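Read the single chain below, which is given as structure tokens and is the form predicted alone.
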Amino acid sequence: MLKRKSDTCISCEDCNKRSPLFSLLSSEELNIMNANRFEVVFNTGENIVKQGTSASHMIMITRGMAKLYLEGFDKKNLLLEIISPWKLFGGPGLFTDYRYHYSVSALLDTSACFIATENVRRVMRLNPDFAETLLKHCSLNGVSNFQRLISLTQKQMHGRLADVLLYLSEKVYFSPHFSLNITRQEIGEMSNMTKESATRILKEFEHAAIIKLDTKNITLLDIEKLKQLSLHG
């Protein structure tokens, strides 16, 4: 972990132009948001946020990729989301008990910008449009987690794994062909099953010509079949 400016962190103004949320702010409000803002560079595998620690900042990934997950009992994790650049996160703890209620770790070498919560609160009071958009952003995250809860508790393993593959294709890599930055263990953590079960079902999907596997590369050959498995899983 290194606290410094990376090649992508040229100026706050440059980042502001790339963040949809920050495009709603005036120059004065941007100055408030940028006050005491800093970037940290994380190596692959390093913790960005630790569940249970003090929540003093909202965080935005500016380069790389990270995973957001819940740490459960007996060191069992539930992976909720893959975070790509320009996604703002912090969680409900920022406005309640000032604790992070999940962990975030770097899947690649990753840069993250830390924005003081007190500055976010101040700007929210000044700019209703920003506050409403941030509320919508947080609400959409909540809706997504509700949908994941239905998948994880009411679907069979094949349906859960189909959901994961569709999520990776549609929300993370934006392509039916992608090279995974997560392990089979993490695929299991996304679908609430063991690494062995996830690996077995992936091979079943490959034998059924639903997907093609090549080491870490995955191609979705039959997206409609995956959607059927998701719907009836």
The other form holds:
Number of protein chains: 2
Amino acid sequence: MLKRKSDTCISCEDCNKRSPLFSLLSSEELNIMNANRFEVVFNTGENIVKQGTSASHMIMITRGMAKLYLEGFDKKNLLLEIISPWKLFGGPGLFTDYRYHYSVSALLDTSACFIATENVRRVMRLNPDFAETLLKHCSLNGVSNFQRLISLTQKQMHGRLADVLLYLSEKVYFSPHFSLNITRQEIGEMSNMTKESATRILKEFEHAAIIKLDTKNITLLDIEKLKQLSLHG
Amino acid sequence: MLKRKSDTCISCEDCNKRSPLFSLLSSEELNIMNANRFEVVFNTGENIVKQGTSASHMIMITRGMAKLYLEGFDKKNLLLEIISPWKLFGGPGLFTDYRYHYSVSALLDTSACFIATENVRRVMRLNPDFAETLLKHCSLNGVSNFQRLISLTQKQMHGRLADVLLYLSEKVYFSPHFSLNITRQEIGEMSNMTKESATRILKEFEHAAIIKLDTKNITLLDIEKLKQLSLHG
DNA sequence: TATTTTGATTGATAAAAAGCAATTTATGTA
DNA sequence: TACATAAATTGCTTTTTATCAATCAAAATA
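Having gone through the form predicted alone, I am curious about the other one (the form predicted in complex with the DNA); can you provide its structure?
Then the entire complex follows, led off by the chain already shown.
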């Protein structure tokens, strides 16, 4: 958890340019957000946010990659998202019980900017556009949680794994070919199956020429088939 | 879908008294909310909201009881909540894509008050307390969706059914003894299992003296045991 | 480079839960 | 009340998926 000068931002300017949420703010409001702001560099594997601790900050990833997950029973996790720069998060606890409801940990060396929750709340009360956009963010999370509930409870393993592959391609790596920096265990945690099942079904997809597989390198060969599997699997 | 004079409200006064959300509004703001407001009486079984249709209104249940559910694949539903008077809903689509993301249908003859979404949005921009509370509502839904995700993906049937029984007792009927107005099918839709499994496990609970069971009448005899089952099941 | 250690793979087995079919019970209606 | 329909129950079978154990491959470290 070193803080290195070369990685820190001078102000929120960078984030403003990148985040639709920040571009709504006046310079006065930006000053409020900027107060007490700090940036931290995390090594691969380190916790950025720990579920259950005090939700003191809204956090923006500025470099690297991280996983966002729910810690369930018996050390079993449910991995919800792989997040990259300019993703802002904090979770539903920011406006309820002031606790983080998920954990986030670094998959690569990762920088993150910490904005005090009370500053976010102050600005929200000053700027209705910002408030509306926060509500929209929260609602979009609601929509994707509904989709996830249906995917995880009503699809069989093949469909759930297809969903994960499409998610990785479309939302994380932005390419049909990608080099994974998550393990089979983590693929399992995204699709609610064991690492053995994840392995097995990836192999099946390879044999069916739906994907090209070389341990960490995956190429989606038949995206239509994956979408079709996603519809029931 | 009759509109009966005896069931309609004269103004939002009743709701104001009952809902923490409405009590935040000035009389001017209440007038905005009241504009174009209407109340409808639904017969048992009728749809109040249909998933996928235009999210034109935020809705308050003022009489009766309804189920709120996601429509998944192959006509398989996931029942999220049983709702009663003074519950306000509309879903995450109100502030995103202006679609309802779930269906709601009446379990009893039920009255519901419809408030135009654009009026809600106007008031939200005028009143920061209201905006903050809407965001809080949305966040609380987020928290309960996380809990549901963990319950449905990591617990076995006994634990999930225990969760449903505790929910019905604590949040719906407010008593350890209750007379169900939902079917075994619907219990299955709440706990993600078939109606046969729901029947079987209810019987098991009866034989283990955890509940007293008489088809539609249930009494929770050993709440501690149910809470323990909920922790892993 | 040799050596650990961690992650991936594979096969065999067991557990959990669904599906199916038949029957019984409850509910609503003519 | 008798009948028709819907819901609940039960036993049996099958499917899905986890678990366990062993081996293999890759990556990190001495």
